[in-house]
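Given next, in structure tokens, is a single chain: the form predicted on its own.
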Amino acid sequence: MVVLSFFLKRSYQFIIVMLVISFIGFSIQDALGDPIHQLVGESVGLAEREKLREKLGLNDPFLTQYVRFVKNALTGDLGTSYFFKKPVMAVILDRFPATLELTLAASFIVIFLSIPLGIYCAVYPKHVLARTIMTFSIIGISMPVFLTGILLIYIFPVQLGLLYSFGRGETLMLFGFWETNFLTQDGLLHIILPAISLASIMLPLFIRLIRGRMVEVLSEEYIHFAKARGLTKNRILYVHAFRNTLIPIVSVAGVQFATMIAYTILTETVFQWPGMGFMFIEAVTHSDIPLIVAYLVFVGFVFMVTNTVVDILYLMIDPTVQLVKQKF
């Protein structure tokens, strides 16, 4: 029944998000420009864009428009893009796979790396190495993920002639749709500078997050009870302390993962890649209004289905969590 509970809060909670989100993207599209103008240009008279734009239910109430837009994007139909002349949704999906495969590769980097200098950074907080550790994670919180990029740039494929500054490289096709980096050695060498730059933005937060925490857990009873048993150093930090430091780290690292897609943008711009982010420079730059609402809507749908993944997890660790919401 908890569990139950839980999903239909969930799809309540997904569904009216959802709708918000999809009423402020529908919202601001006449700020974005007139359609007609985008569809048709200059050299077509008032006659016809009125014929059009009729055509098009653009003279119909705005909630009559908002809800022909709710119905078309419950089938997946969100509009034609102006500039690619093709349904949005089809190029967003085209260009998905490069932008999730470089959230997951900077993410990989920020777990792998966060982890063990946060652990010892709580661990030995006096020596040389963790207080270095926590001056360059100031510097690395405060420095724009864009200059960031132009600094790797600057110092590897310019200075050094190592890795790549720009572009995918060769990818493979996997399944008929899905194109990815991994699977190749030039891809993976293509896809190692936007993941250090994008990485940047979280790994400082959560180097200094799994110290905070752990420093915290370090001081309860039940680590001092485990010291008393005789259990060994590793076991007591990386099974007693680190399970209990990860409950509140996954709810951020959830809201975190999903904020680095949208963080793209900048990213896949200094390096042109191919993704969702560049997509949506390209989309402003030709004022191209379906792809851009289409784009908003997307990634508050990514948002929402990352939360509700990061709350499953939640659960899977501490499973008393959600048992005692409930109680209250």
Contents of the next structure:
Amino acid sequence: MVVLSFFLKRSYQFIIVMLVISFIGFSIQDALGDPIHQLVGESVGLAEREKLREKLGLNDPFLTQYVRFVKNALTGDLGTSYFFKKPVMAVILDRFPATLELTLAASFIVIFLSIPLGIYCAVYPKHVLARTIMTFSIIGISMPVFLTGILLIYIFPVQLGLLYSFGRGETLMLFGFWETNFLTQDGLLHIILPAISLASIMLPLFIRLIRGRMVEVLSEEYIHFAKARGLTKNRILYVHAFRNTLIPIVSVAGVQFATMIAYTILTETVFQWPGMGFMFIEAVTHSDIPLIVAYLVFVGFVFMVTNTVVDILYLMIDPTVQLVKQKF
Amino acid sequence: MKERTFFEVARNDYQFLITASILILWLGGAFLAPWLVPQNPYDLTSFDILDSELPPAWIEGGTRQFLFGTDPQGRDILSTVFYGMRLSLIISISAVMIQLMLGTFLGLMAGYLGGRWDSFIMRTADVQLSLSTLMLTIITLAIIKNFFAQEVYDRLAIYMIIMVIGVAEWPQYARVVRSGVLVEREKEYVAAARVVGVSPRIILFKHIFPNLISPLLVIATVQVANAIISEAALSFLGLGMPPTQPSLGLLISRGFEYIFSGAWWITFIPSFFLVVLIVTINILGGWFEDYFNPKLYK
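Having seen the form predicted on its own, can you show the form predicted in complex with the partner chain?
All chains and molecules follow, beginning with the one already shown.
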């Protein structure tokens, strides 16, 4: 029952937000893009243009056009890119794997470094290494992600001649539509620097978060009890204590995963990584309105899906979680 | 235990003193830039293309005239950096003012009016927070940029950036203020004021609000650092300041291509000033948090 009302509430929120985003998107397209001009250019006369406008339904009332926009969007049709002369969804889906793989690679780095480092800093707060990590985490938070990228490019490809400063390198085609970096050596070498710089924005945050939660958990009674039972230190830390730090972290992780997609715009621009973010900046330079609008709608959709998935994960980890928020 | 004042605590904390001095130096340099630096980088007649890409003075080939070297147009980097920092600070501080006013106002309203208004304001805040502010600012500016002709946009850019960064970050303030109002209004002093017959509006603004100032100050400090990063990111992407008025982000962005030919100073000197500025503000923010130890209402 509770689960059902959770899903109803979620889908309701999902639909509202997507409608608002698509409405904003459509208004932008209506105000900025003149598809006739893009279709026929300067050479066609006024009467011809008017005929075409009528035929395409561009003289219909705003709301009628909006409804048509939503209907088309539901079938995956968000218009045609001015610059690429292809359906915008095709352009975006073409670039999507690059962005997703970059985000995944960065997430792996964050997960595999932040958990041990965060726990270490919580267990030995006075140790030199812990202090160094905490100092670096302040600098890490203060370092804009594009700057980390530039610094990495200067150190590795420019000075040392190692790794690569732009592009995806050699990729492997999977299932006929998914180009992957993870299966070729060249692809893996290309993804390292962009992934590190994207990870650098989240890593300090997660180290601090895990450390903070871990310090709290370690002072709780069941930890003392576990020590008294003679369990090994590693078992207490990684099994008993860490599990309870996980819950708040998952909810932050969900929001941050979405934020990372935003940061891919910066990372991809620095490394000329052919993903959605780089494409978006190109679209802005070319005033490619349908592509800008499609990106807006697509990213809104990805954010909403991520948030829903995180809520479900939350539910699986913590059975006591309140599904439907109670009013004050 | 006798409570120590802010300055008594600060005087004995070396880390604080060092950080604060660096920050004051940076702020002083930025705001006094027009009187301090040798060149006006906005004035095209003040520099010479023959001086282009000179390295900093301490490296071979550098001259004493240009302490931090010059950029490809022959501009003195010391001058562009200080002017750029001035712009970055003006933008971020103005943006934080807007965040503060908007967030506090909406938070007070949500806490005070309750009911429908409360849930509407807070739901909007939730949605906005879940959409990532960086994404919102980038997309909004991208769209605004397409509305205007390039030269009009260049003229208005500074106001647009302030508005967009200002509006994008209000939810954090609103959350803290709203939950602060909810906690404070249950306290005895509010009950006492109500019994005496003080009007709800006066209770809200004169009695409750002063208790929320220290958590707001803590958030605002860190937000100045975040606003500087946002502005730099927007300018880096070409959505921010125009080339005629380069902020730190734009300076870094324009120097980027020259690192491949070895002219690292064009991009890394503005970067150094930017990072030091942000680090000091963040450390100071953490310090305020420890000192005021505000009950960060959640």
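Numbering follows the first chain given and starts at 1. These figures come from a predicted structure and were not determined experimentally. Just so we're on the same page, rigid core means the largest C-alpha set that superposes within 1.5 Å between forms.
**Student:** Once everything's superposed on the core, is Ser287 shifted 2 Å or more at the Cα between these two forms?
**Tutor:** The answer is no, as the C-alpha of Ser287 shifts between these two forms by less than 2 Å after core alignment.
**Student:** After the core is overlaid between these two forms, has the C-alpha of Thr269 moved by 2 angstroms or more?
**Tutor:** No, because once the rigid core is superposed, the C-alpha of Thr269 moves less than 2 Å between these two forms.
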